[in-house]
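The chain that follows stands alone, in the form predicted on its own, written as structure tokens.
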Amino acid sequence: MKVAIVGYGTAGQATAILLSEQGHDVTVFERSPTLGPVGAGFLLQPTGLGVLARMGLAGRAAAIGQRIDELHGTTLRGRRVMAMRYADRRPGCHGVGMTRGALFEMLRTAHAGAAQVRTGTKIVDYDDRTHTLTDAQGESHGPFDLVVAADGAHSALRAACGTQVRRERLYPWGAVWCLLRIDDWPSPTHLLQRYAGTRSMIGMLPVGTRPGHDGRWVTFYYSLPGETVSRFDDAGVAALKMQVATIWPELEAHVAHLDRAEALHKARYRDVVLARPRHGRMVVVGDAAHAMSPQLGQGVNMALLDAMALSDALVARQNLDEALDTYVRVRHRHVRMYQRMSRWLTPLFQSDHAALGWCRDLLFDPVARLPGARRPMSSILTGELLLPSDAVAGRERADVDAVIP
């Protein structure tokens, strides 16, 4: 098929290499000038490692990244909130930390077609009578047998499904973040939260190795309101160090250089639902289709795991109508699951209600100890949840042939 692929973010990447190796003729559009990552470092789970075990680039990223075994959170005072370990799941079982750089980088290295691609275009429609998609700049591209919406969480594809867009709102809490260099960082497989009530949240991430530059990386992010991430500047610098002094002492010293506003890079958060992630020809994947808050850390795992649904069932069906409508029923229960947790979970962590963070403090971490909560719960973590056990993606080994449903 001639096929269209707006958008070259995790999503795009995936979809156009296995789009690409199945025999389809892939043109992708990127509206950035210059191809490149966007976004913190984040955590690969046992089902985005599956995926890239699929792809044959499980070992690479492996390399590149960072084994974590654990998610670890305390209060300000040390009180343990959350200790969700991979291997309460089964034996062996990790994720890995990395940069969106590395990620980047891998998965364009693996693409055939990387150098081909559309940059500097911002596709701004999609006709499906002509199944033709047309540019900011008014010029019409296709027709296309199949188009594929991957243009990330503000994307502009995702009005063309109408009333299928069920909900598509700013979370009201944020986060600033930024790559720091500790080569000696004492806790290189866990990723560590610190909470002061539901209004402070810090956390490192242990990423591995950065491209183009040397030694090992720790991604460090800080929750905000939404509103001062957007009007974040030098004196919220400042005041960012101030809380760290209190919340985290031990990062003082990492965070000292920190003394502008371009040191670090904001993140805001959306929620989008859509009902049906499709219309007529164009498919919408990744965070088009269903961004969330990153409380799960599923967001680039969810996008690998579209892309490969989505080839998968091209393989699978002749017809493209059936195809299609294979792909959504195959993604629809683990998409809405995650969403609906992540909604639910967010104000635990990120919200004004004080009341929310003494029972998560209180409670948290004695109901995960409970007799048979340690496996549903690190099913959750791992990505697991709602997804059959031969679906598992990369379990131990990064040479896992994992099948995705």
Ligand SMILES: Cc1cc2nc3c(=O)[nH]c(=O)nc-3n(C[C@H](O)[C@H](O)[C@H](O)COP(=O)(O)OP(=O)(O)OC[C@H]3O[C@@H](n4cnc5c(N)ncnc54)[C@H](O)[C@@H]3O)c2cc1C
Second form
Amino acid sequence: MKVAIVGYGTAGQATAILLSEQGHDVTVFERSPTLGPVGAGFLLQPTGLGVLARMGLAGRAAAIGQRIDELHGTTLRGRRVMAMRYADRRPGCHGVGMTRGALFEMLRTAHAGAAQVRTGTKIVDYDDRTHTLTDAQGESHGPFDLVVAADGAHSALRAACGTQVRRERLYPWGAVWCLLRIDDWPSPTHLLQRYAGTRSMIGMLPVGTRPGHDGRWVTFYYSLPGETVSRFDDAGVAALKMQVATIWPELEAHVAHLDRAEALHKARYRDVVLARPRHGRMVVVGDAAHAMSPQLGQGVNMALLDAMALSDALVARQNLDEALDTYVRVRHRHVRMYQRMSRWLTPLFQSDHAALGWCRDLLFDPVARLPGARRPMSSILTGELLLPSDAVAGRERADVDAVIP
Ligand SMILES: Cc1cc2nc3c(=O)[nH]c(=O)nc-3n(C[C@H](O)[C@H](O)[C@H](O)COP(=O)(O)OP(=O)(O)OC[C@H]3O[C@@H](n4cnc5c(N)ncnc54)[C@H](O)[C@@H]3O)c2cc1C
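Structure of the form predicted in complex with the named molecule, given the form predicted on its own:
Below, the chain from earlier opens the complete complex, with every other chain and molecule after it.
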């Protein structure tokens, strides 16, 4: 088939690799003039690692990233709020912290057609009668047998799904992020978070190596109301450093060098729900289909799962219409569950509702320790809750656990 992929983020890269390997004639359009990652670091879950294992990349991910065994959150006074261990899911289970740059470069290297990506081409429309795409200069591309919209949370193409867009909202909170070089970080296998009510949260996620740099790196993130993120400036950096000194004094020295707002990435999140992530011969994947708050750390993993499910559906069904229906069906329950959970859980960590913070601090950890609660809780963390048993996690898990020490 002639396939167009719009967007060269994780969803677009993974889809391009898998569909090119199947022999399809793939053209990728990317609006940025140069290829490169945006953002700091993220957590790869066993689900995403399973997809990388299928691509033969799990060992490489382990080598350049940082194995993560536990998510550990405490209050300002040191009270434990959560201690979610991957091993509670099954022995040997873990995540991998990675820099955006490391994942991007790894996928770009694995994509034989990376040099042919049409950069600087912003696609603005899809015509479902002619099966063509139109770019911002008015040039028409195609026709294509299949169009994959992987153009991220602010997707222009999902509007082509018309009434299928059920929800598209900006979250009232966001965060600022940066990478810190810390070679001797004392908790290299833990994602640590510290909460001061629901208005302040700091996270430290070890992410291993960074392309083009020496040493070991940790992603630092700091939660802020949305408008504060939007107007974050040098004065905001000074205020942030004062907050860090109060909430997590041990970090003070690590952020002392930050003095310009440009040193931090600003992030606002969207909540996007599509009734059906397809329209004619166009299918919507990744954040374009299901952007959510990153509280559960699933977006990159979801993008990888989408790419895998789409390529599997195209192999299983010769008829394109049936293949796209199969894709939609296979991903539906898993995507819906994580969309709901991230919408419900985010206010516990980022909101103006102080009472939610008290409840969280009082109840979260005792509930997670109830008999029978550990495994389901850990399946939320690993991204495997409601994942169809024939999907990647089940089939590839053994491979992943064997590959990663
Ligand atoms: C602060 C923050 C922290 C996060 N932490 C985690 C985490 O720990 N774990 C996790 O799994 N996920 C995390 N996520 C979510 C994750 O970053 C996203 O879910 C993931 O990057 C989505 O990938 P994508 O390819 O769908 O979209 P994107 O990465 O946004 O890629 C979209 C691509 O499309 C291009 N594009 C956009 N519009 C057009 C157009 N019109 N024409 C052509 N090209 C276009 C863009 O330039 C971009 O390259 C986090 C997100 C944020 C904001």
